[in-house]
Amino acid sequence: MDMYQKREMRKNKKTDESTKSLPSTSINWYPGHMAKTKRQIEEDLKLIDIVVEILDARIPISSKNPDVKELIKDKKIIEVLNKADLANDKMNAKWSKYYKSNNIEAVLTDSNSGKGMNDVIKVIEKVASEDKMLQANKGRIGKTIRVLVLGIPNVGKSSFINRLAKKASAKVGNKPGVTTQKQWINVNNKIQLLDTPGILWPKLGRQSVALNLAYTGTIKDNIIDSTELVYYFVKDMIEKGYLNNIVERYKLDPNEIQDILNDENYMENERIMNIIDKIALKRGAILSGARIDYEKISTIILNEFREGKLGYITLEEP
C-alpha cells in the first residue's frame, strides 16, 4: 500500500467519524444551578416593568430561549439583536422587517461600538410610556422604569449592559456563563436594569439549533467533537451562500474548490473534508507524516468565525 492510499484511508476514517449525526438531544448543557436561576427570575419579574431579551443577530432563532415566553407571561418584551456588526446587513434588514410586521419591538445593536444603544433607550421609554400614563393618573409621577435583561450565555449580555450604562457594571468575559448573581444598574434617572445570569433551557431540540449555538460558543467547545463541528460549519457555510467567505479568507483557488464540489467521484462528506484539508494546508495545520491536524484547523476556523474574520454572516432567516 503506497503513501497516497494510506492517506486516503486515514482521511476516509476521519470523514466517517466526522459525519455521524450530532447527538443534539443528549448534550448535557443545562447546569444544575439553572433551575434555581429560573426561580429567582420568576421572583424578580414581580418588580419589573419591561423585559429586554438579548439575542445573537447571527442566529436570532437559535439564541432565543423558548422558555422565556412562558416565564415572563404578560410582561412587555423588547428583542435586542446584539452582535449585529458580525451579521449580514441584508439579513439584519430582513429580521427588522420581520419583527416590525409582527408588531414586536426589536433593535439591532453592537455592544462593542455602542451602535443602537440610544435606540434601545428610546424603545424602552416608548414601551413604558403607556404604563407611565396609568401611573400618573394614580398620582405616581417619576417612577423609575425597571428593566430585566435576559439572554442565554455568550450573546454579549454583560457587554450590552455596560455599554448602555456607560460603565463597567456587569462582569464581561468570552466564556459562557460569566454573570453569576443579580445586580441592579442605573442607566439614567429614568431607567434601571436588572442583570441576570445567562439562562438556558433543559433540552436542545433540533440539531440545527445545537450546531448554531456551538458555532457561536454558547455550547462549550469540549462538549462536541471539534472536527465534527467544523465539518457541519463548513457545510452550512456552503449551503447558506458563504463559500466565497471561506475561499477569500483562506486564499483558496476558487476553481479548485468548485471542482471539488462538482466531483461526483466523492461523496458529500468527502468533498467537505477535502475543503477543510485545503484550509489546513494553507494554515500549516499539519502533523508529522503529512497528517492533517483537524483539532488545530477546527479551532482556527471556528475562532475566526466568532471574531468576525470570515466576514458578515447570518445563519438563520426569518
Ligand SMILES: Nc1nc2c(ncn2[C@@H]2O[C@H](COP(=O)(O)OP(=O)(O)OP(=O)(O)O)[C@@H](O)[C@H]2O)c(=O)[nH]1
Given for the second form:
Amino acid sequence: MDMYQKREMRKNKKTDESTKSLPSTSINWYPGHMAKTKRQIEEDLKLIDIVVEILDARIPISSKNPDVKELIKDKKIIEVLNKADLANDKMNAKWSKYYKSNNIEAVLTDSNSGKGMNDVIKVIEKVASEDKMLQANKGRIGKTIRVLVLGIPNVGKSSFINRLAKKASAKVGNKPGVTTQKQWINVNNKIQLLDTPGILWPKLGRQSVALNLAYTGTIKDNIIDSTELVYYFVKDMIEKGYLNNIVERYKLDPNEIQDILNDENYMENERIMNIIDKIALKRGAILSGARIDYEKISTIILNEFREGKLGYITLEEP
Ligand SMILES: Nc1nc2c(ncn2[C@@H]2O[C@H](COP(=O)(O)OP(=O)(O)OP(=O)(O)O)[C@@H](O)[C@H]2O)c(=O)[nH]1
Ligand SMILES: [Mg+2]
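Okay, that one was the form predicted alone. Can I see the form predicted together with the named molecule too?
The complete assembly is shown below, putting the previous chain first.
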C-alpha cells in the first residue's frame, strides 16, 4: 500500500462507527419480499406448537431477528445455537449460562455431525409438557407436538432439519383436511417438524451486525467493498482476542506483529492494513507492480474463517 492509499484509508476509517454507512439491507430483502415471507410464517405459525429459532453460535446477537418475538406471539420458542462446532468453547458455555439465567431454552448444535440433536428433542418435549396452553387445549392432549424452524439465511436451517429428519421415519404426506401443501416429518412418535423452515430477514440496523453477517456469509459480501470487509474483520479479531489465531494460521512473526500494533507512527487503521499486507504477502495475494490484491486476500481470510480454519471463534458475548 503506498502513502496515498494509506492516507485515503486513514481518511475513510476515522469515521468508523459514526458516519460510515453500509447498505441498509441485502438486495433480496426488499419490503415486498419481507412482507410475503412474514405472511408465510404467520400462516405456518397457525399449524404449530413450538418454534425453534436457529442462530449462529458465533454471532448469537447478530443472527437473531428481533421481530420474531412479536411475530410468534405467545408461542414457545427454543433457541438453537447452531454451528457451535465453529464457535469458541468457553463462549459457548458462557452463552448457555446466559440463556439459562434468563430462563430462555437454548441448545448448542452442530448440524453437520448431529451433535446436540438429542438435546433439542429433549427440550422440545420438556417445553411442550410445561406449556399450559398446549396442555389445556383438550384436543391436543396425546397429539404430536408440531414444530416450525425459523432463522435468517445460511444459519443451517436445512442442515438442522435434515439432521433431525435422518433420525426420523419418512416424510408424512398431506394430512387429510389440511388444505395446505405442508409436509411434516416425524421426528419421533411425539414430535413432527414442518419440512420447510421460515426464512427470517436479517436485521442490519447496526454496522457491527451487518459486518458480522457479512463475515459469516449471511449477507453477500459483494454489498460491501472487500478491502473494507477484511479490514473490519481483522480489526474485530484483534479486539476480540483472536490475534493469535491469525498469527498462527498465516505463520506471521508474532514479534513483528506486536511491533506493528505498537507503532505510534501509524494510525490504528494503518496498523491493521499493515497486518493484512503481511498476510497477503504470505499468501501471494499480490498484483502487478507489487500491489496488494485486497480482493483476493479478503476472500482467502473470510473463506478460511467460514470454514473454521482460523480456529474456534465467537464474535459476540452475552
Ligand atoms: N460447521 C458447521 N456448518 C454448518 C452447520 N450447519 C450448517 N452448516 C453449513 O452452513 C451452510 C448453510 O447451511 P444450510 O443448512 O443450507 O443453511 P440454511 O439456513 O438452510 O440456508 P438458506 O436456505 O440459504 O437460508 C452449509 O454450508 C452447511 O453445511 C453446523 O452446525 N456446523
Ligand atoms: Mg435452507
